[in-house]
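Shown here is one chain on its own, the form predicted alone, set out as structure tokens.
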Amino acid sequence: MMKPVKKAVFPVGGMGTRFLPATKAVPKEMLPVVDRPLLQYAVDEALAAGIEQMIFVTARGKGALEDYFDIAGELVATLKERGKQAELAVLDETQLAPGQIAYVRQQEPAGLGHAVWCARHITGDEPFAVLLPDELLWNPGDPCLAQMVRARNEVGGTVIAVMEVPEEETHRYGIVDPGATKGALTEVRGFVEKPKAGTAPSRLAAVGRYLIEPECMAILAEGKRGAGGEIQLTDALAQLIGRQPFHAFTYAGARFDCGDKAGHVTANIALSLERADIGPAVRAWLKANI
């Protein structure tokens, strides 16, 4: 019987150098889109997919991540005294049950695969999800990970989220070598991390959401280095092809690359326009100035 996915790994140890100087003091995962940090969007997506335990793979200087999901006792007391019920309700959204979050350290920046491997003692022999918080996949009515879980229930094995990217951008991503396609699911025959220009087997690019079987951890434990001299998650996943079902799932929704400055600004604008409280003001400014 196929085990359900109940644990999610969030690799949040990166330095965020593209957002310096802000990330000198603030983890990139805590940069806000409107009024919520990127990490909150990813956690909400995981919860909507039935995930019960969040595993944050952190590094030095990431204490703000732990503080954010803790109870801010003095702030809560002050808001209660002042009758700020709306603000208290907002804070409630950041609270998870005791023990629902676990933190592990990645002591060296050795790649995404290494970060995932650092969570091995918590994921154990269970399947798990991986979410990259700087990829904001926005579909509040049907979040990406929930779409993927439904797809996995049909086919089993490993499922990764993909979207088509322009040919000239394929060198920036893990790219799928596709097999047969049925609806949103495409069989994965191969997986290439950041292929050289003109060599990509398709335009289907991994966009930061994975449902992974536990066998992947043993492959990551071998510590083989790939592109950029790092331990690549895609290289380990590629070794599972042919050993278990492996599919790419074409995600239906908006995607914002918030690891990029332009993508982060675009996300703020797009999500602001959807808000009843600030959307009209933002729309009026855009109309008057652009």
Contents of the next structure:
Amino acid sequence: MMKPVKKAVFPVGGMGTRFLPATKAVPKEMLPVVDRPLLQYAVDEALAAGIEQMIFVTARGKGALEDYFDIAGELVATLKERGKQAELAVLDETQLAPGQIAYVRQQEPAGLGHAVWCARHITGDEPFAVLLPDELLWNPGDPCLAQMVRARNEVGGTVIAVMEVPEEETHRYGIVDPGATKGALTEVRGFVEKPKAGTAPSRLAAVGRYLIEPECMAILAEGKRGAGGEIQLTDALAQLIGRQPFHAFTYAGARFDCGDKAGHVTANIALSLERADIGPAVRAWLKANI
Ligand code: G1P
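I have the form predicted alone already, so could you send the form predicted in complex with 1-O-phosphono-alpha-D-glucopyranose (G1P)?
Zooming out: every chain and molecule, the one shown earlier first.
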């Protein structure tokens, strides 16, 4: 019987150099989109897909992440004293259960594959999800990971979320060599990390959501270096092709690359326009100024 995916790995060790100087003191995953840190969106997406345990692969300087998911005792007491029910409800709704989060530390920046491998003792022999919080995949009615879990229930094996990107951007992503397509699922014949310009096998790019079988960890353990001299998740996954079912899932919904300044600002605009409290003011400003 196929094991359900109950654990998710969030690689959150990156230095966030594209957001300096803010990231000197604030982890990039804590940068807000409207009023929630980026990481909260990824955690909400995982919860909506039935994930029960969150594993954060952190690094030096990421203490704010642990504080964020803790109970802010003094703050809660003060809000209660002042009768601030709405604010208390916000804290409540973002509070995870005791023990629902585990932290492991990536001791050196050796790549995404290395970060995922750091979680191996917690994922054990179970399948797991990987969510890159920089990628804000926004579909509140039917979040990406939940769509992927449904797809995996049909086909089993590895499922990675993809979207079409322009040809000139393929060198920034893991790109799929596609086989047969049925609905949103495409068989994966090859998977290449950051192909050189003009060599990409398609325009189907991995967008930071993966459902992975435990066998991937043994491949990552070999520590082979790939693009950029780093241990790449893409390369380890590529080795599973032909050994297990492996599909690309074309995600239906909005995507904001919040690892990029323009993407992050755009996400703030798009999500604020959807909000009843601040949407009208933002819309009015845009109308008057653009
Ligand atoms: C990582 C992955 C890449 C994927 C991308 C999505 O790259 O290695 O395969 O397409 O995330 O954002 P990074 O952006 O960390 O260099």
